[in-house]
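Next up: just one chain, as C-alpha cells, the form predicted alone.
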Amino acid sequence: MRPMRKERFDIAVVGGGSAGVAAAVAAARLGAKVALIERYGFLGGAATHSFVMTYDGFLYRGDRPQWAVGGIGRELLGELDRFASKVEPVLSPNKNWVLPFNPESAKAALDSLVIRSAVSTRLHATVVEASVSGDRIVSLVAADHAGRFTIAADAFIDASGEGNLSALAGVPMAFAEEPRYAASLCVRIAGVPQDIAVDRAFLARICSAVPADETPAILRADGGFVLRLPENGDLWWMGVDILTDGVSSASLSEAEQKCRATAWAFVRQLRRVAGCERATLAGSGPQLGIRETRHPQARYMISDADALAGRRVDTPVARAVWPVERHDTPGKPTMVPIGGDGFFDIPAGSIRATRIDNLWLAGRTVGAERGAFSSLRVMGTGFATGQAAGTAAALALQGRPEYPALRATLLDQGAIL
C-alpha cells in the first residue's frame, strides 16, 4: 500500500462555490496559506455545476439597483467582464435584480481569482474525513484518483453547501427532521428564434400541455423562470422541480433522472409551437441544482423573524437582501421581501461553528433558521459571507480575533456592512 499523501496549511477551505473561492481568497490575501478543495474540475457551485446562470442578492430589491455586496463578489463580476459581454443587472418579473452570465466564462473567472491569489487549489478532491482533537480539527481527509490524501491545517472552513465537513467533524445539525426545499433543474434551450416572445405565460401554456405520464417530477405551473441569454439569444430556464435529500447517491440519482425526462417531454412539447421546431435541450450541468440540505448549528442562528423584519446587529459581517424564498413544494416558490430597509444583517456569531473552536461556516453553512436560510443561502450573499469567513480564519490566527479588527478588515476590503 502507498503512503498517504500529506499536505500542510494555515487555512483548509471546504468547497469552491462563491462563499469557498471569496474565503480562500480574502484568506490568502491577508497572507495564510490556502488550500481550497473542490469535488468536481472547476470552481463556482451551483453557478456552473447547476446552470444557475444568475447572481442573485448583489442588489436591493427596488426600481433601480443599488449595490449590496461588495469586495470580492463585486471583484468576480469584473472579471467576468474580461471573458464576456459585460454583466448587467435585470429586474426579474418579481422586481429583484439579477445578474446573468456565462457559467463558462465564470469557471475562467474564478480560476484568475484564485491563481492570482496564491490559492492552492485541489479539484477533483473530495473531503471524505476529519480527524478532531477536543475543541479543533486537526486535519482532514480527501480522495482524488490517485487514492486518499491528508491536508492539515490551523483553521478550516465550511463553503461545501453541504455542510459536509461540520457533520464529519461531529457538529449538531439543526433541523434535522425537517422536510428540505425542492430541489431545480436548470437547464439551456436552443433553437427558440428570438422574435418569439419567452415570458411566463408562454411557458406556462407549454407546461399545462405537457401530458402527466411524462413528467414523473414537476412542471410549475406559473411556468418557471426564464432569460434570454445576452451572448447567444439561447434559454435559460428553471421550471422542474423535485424533492430529494440532497446528498445520498440513491435520492439523487432517481431526481437527476425524473428531472432530466420532464425537461425533455417539455422540449418535445415546445416543438409544437411554430417557429420552434427546431428547439432543444441544449445543456445542464452535471448536477442538479440543490437548495437545501443540512443545518450546520452556529454560535447564532439567524431567526426567520430577524429576516422577515430586517433585523439589525451590532456584529455584522455581511448583509442579506434577497427575499425568503421557499420551496416547500415543489413547483410552488413562495417569496416575502426583506423588512425594515430591504436587508438584515448576518452576525458574526453565525458564521462560526459550534463546539469547534477553528471551524467557520460560508454561503448555505451560515447559521440560520429556515426562512432565513432561504434568503442568505444565493450567491450574493454567499460571495459575502466567505469572504467575512476568510477573513476571520486568517484574523484569528494572527491572534487577533475581536469583532472590531474583523469589521475594519472587510471595510477596508471593500465590503458593505
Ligand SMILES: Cc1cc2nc3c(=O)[nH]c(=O)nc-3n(C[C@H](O)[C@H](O)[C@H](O)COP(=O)(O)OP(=O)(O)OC[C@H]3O[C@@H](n4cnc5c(N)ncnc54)[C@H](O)[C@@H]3O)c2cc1C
Given for the second form:
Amino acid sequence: MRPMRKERFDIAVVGGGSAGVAAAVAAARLGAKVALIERYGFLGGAATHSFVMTYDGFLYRGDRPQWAVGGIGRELLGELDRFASKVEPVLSPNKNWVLPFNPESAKAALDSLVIRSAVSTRLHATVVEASVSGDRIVSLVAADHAGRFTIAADAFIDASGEGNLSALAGVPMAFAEEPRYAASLCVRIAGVPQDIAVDRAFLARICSAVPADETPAILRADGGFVLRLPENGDLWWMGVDILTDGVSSASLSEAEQKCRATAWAFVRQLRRVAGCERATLAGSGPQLGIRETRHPQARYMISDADALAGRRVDTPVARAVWPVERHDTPGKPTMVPIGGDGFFDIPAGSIRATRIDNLWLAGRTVGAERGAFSSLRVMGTGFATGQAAGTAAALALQGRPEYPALRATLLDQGAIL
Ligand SMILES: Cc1cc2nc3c(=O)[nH]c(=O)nc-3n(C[C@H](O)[C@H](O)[C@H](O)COP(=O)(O)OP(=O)(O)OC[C@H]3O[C@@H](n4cnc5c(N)ncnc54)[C@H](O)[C@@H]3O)c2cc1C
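I've shown you the form predicted alone. Could you give me the structure of the form predicted in complex with this ligand?
Everything in the complex follows now, all chains and molecules, and the chain you saw is the first one.
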C-alpha cells in the first residue's frame, strides 16, 4: 500500500463558500500558512454550486443603500466588477437590498482573491475524517481522485455549511431533532422576451396552471423569487421547494430528481404564454440549494429573541441585517425584519465551537437558534463571520486570543462592528 500523502499548515479551513474564503484570506493576511479545502472544482459555495445569484446581508434594510459589511466581502464585490458588469444594489419587492452577480465572475474573482493572499487551495478534495486528541483536532483526512491524504494544522475552521468538520470531530449538535428548512432549486430561464413583465403575480399564475401530477416537488404558490439578470435578460428563478435531510445521498438524490422534474413542468407551462414559446431551462447549479442541516453547538448560541430585538453585545465580531427568513413549510417562506437599529451583533462566543478548543465556526455553522440562523446564514454576513473566524484563529496562534486584539484587527481590516 502506498503511504498516505501528508501536508502541514498553520490553519485548515474546510469549505470554500463565502465564509471559508473570507476566513482563509483573513488568516493568510495575518501571516498564517493556510489550506482552503473545497470538494467542488471552484470556490463560492451556494453562490456558485447552487446558483444563488444575489449577495444578501451586505446592506441595511431601508430606502437608500448603506453598508453593514466591509472588509474582505466588500473587496470581493470590487473584484467581481473586473469580470462582468458592475455589481449594483437592487431593492427587492420586500424592501431588502440585494446584489445580483454572475456566478462565473464569482468563481474567477474568488480565485484571484485567494491566489493574491497566498492561500493554498485544495479544490476537488472532500474532508472525510478528523483526528482528535483530547480537546484538539490534530489533522484531517481528505479524499480526491488520487486517494486519501492528511492535512495537519494547529487550528481549524468549519466553513462547510453542513457542520461536517464539527460532526467529524464530535462537537455536539443543537436542534438535531427538529425538521429542517426547505431546500430550493434555483434555475436560470432563457427565452422570455424583455418586453414581457415578469413578476410574482405572473409566475404565480403559471405555477397554479401546472398539472399537479407533473410536480413531485412543491411549486411556490406565490410564484417564488425572480430577477432579470442584468447581463443577458435571463430570469433567475427560485420557485421549487422540497424537504430533504440535506446530508444523505439517498435523500439528496430524491430531492434533486423531484425538483428538476418540477422545474421542467413549470417551463412547459411557461411556453404556453404568448411570446414565451422559446422559453427554456438554461441552467441550474451542480447541486440543489440546501438552507439548513447541522448546527454545531457554539460557546454562545444567538437566540431568536436576540435577533428579532436587534440585540447588541460587548464582543461583536460582525453584524447581521437580513430579516429572519424561515422556510419551515416548503413553498411558504416567512420574513420578519430585524428590530432595534436594523441589525444584531454576532458575538465572539458564537464563532467558537464547544468541546474542541482549536475549532472556529463561520457562515452557516455560527452558533444560533434557528430563527437567528435564518438571518445570519446569508452570504454577505457569511463573509463577515468568515473574516472574524479566520482572524480569531490566526491571532490565537500568535498568542493573542483576547477579544480587544480581535476587535482592533477586524476594524483595521475594514470590518464594520
Ligand atoms: C435556495 C437558497 C437561496 C438562497 N438565497 C440567498 C440569496 O439570495 N442571497 C444570499 O446571500 N444568501 C442566500 N442563501 C443563503 C446562502 O446561500 C448560504 O447560507 C451561504 O452560501 C452560506 O455560506 P457558507 O460559506 O457558510 O456555506 P456554503 O455556501 O454552503 O459553502 C460551504 C462549502 O463547503 C464545501 N464543503 C462542505 N463539506 C465539505 C467537505 N467535507 N470537504 C470539502 N468541502 C466541503 C461545500 O462544497 C461548499 O462549497 C440561499 C440559500 C439557499 C439554499
